[in-house]
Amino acid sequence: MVIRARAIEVRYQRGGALAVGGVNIDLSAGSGLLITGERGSGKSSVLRAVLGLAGPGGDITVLGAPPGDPATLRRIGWAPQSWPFAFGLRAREVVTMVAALGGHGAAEADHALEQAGVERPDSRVEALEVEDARRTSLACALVGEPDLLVLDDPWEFPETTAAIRAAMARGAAVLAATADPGGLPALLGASIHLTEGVPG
């Protein structure tokens, strides 16, 4: 099992309101899962709990280890939502740094940029159009053919769909979250809908 989670619970302040509660996940190799819901429903919080960036709360194992385990994180490709890059860097530099953190080289970074369809890899990230910024985020997740892809609010580019299909075909698992599911439910095969932080 790539992800086994029982009763995921996320609170962002000690004693604060529950952001997510009661979410269970069983995600096996070669499978996909989509988390849907309105904006603010807790989708990103579930992904962050799986990655070890929120919590602790619940019983979660990812690739056989607790969330946030450094060795395990090298086997996970993550495409965060929004604009997750430090200004001043070029798109190629961002993806190359992500590659290096996972023990991969420049060739793997260039391959991921090509897979994601990044058309301006030598542009500084602050000058990228939103579409190329989203593609750069996708490229970061694709470096090195990870065992688990975690995609937060993926844009449904043809390259995104192709990358998801290729990942699942080689036995990787894909966990994604979006408020605008489009064709992703059929592609990923299973989904959980959140309403105010709980499945429903």
Contents of the next structure:
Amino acid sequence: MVIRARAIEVRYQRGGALAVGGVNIDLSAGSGLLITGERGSGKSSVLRAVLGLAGPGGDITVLGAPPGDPATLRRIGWAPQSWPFAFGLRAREVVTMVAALGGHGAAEADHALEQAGVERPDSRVEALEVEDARRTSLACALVGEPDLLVLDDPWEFPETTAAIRAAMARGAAVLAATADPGGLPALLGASIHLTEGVPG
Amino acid sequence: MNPIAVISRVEARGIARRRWSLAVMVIGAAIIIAGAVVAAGRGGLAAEDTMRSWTAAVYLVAGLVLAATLGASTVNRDADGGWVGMQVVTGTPRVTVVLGRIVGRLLILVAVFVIWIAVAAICSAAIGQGGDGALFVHGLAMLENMILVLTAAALCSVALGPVASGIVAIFFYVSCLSLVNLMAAVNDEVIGTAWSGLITTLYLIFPRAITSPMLSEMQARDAAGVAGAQLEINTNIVIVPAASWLTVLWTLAWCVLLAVSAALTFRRRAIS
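Starting from the form predicted alone, produce the coordinates for the form predicted together with its partner chain.
Okay, now the whole complex, with that chain kicking things off.
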């Protein structure tokens, strides 16, 4: 099992309201799971819980380790939502940094940029079109052929569906979250719908 | 490559390309050159004082703006915007990520100070004062002070927003400066003995703003301008002595402590 999670809970402040509660996930190698829901329903929080970014509650195991374990994170490809890059950098530099920190070379970064279809990899991130920014985010996730792809609000480019298919074909698992599912439910096979942080 | 080196290089590169950091560097250099032009029209000690006081003002005011802004952006906005999360999800330990981000900002601060110090040395030579070693040492002293501001702002940025982090760090530096001034007043016996115990204790615990020999001498003559007004306590002129090597090392140790504290505090923070 790539992800086994029972009763995921996320609170952003100690003693504060639950952002997410009661979410269970079983995701095995070579399979996919899509989390859907309105904006603010807790989809991204579930992904952050799985990655160990949001200090989750519940019983969660990712690739056999607790969420946030550095050795496990090296096996995960992460494509955050919106515009997560520091201004001043070029798209290629962003992906090369992700590659270098994950123990990969510049050639793997270039390959990921190509796979994601980034048209202007040498543009500064603040000058990118939204579409190229989303592709750059996807490229960051594809570096080094990870065992688990986590995609937050992936735009459904042909390169996105091709990357998801290729990942699942080689035995990687894919966890994605979006408010606009399009053709992703059919591609990923299973889905959970969240309403105000709880499944249903 | 070492992850701290990877992150610090990327962070420094991104910041170096942003307009605000270039603007602070250029404006600072321009004011130093303007000071040299004004100094060239004067003679003797007046020329030397003008060159030094204008340059010292740049080190203090522009240095504070630069250091506080750099340090205050270490965590908060990038952690909420997803950039820090991208660095963490590569499997790089959170402590390493924050230290890399602090080192990247330190590289920018050092680079800007190196440029200002070089411009000041060239200007001093151009107006016939040689390289001005005292002004060079003052540049290094102010660089250490600004490293203190940057690391304090970095620690604040784990919990506070960028503006609040910058303001708190500047107040922290002003407090360290005040402590040094008050300790000088205690040593000159111009403060009541009831306060001297408390001031001495705080002086021994907290970091100390570094006073260079040049600033100490100019402050005593009331010639340092914005960078160091003459200190008067209870109608007595207080001479603030130049910092000892022990003080230099003590404050550097505090910088390391603040940076490490920022990295350790970040371990439990939620990020996007």
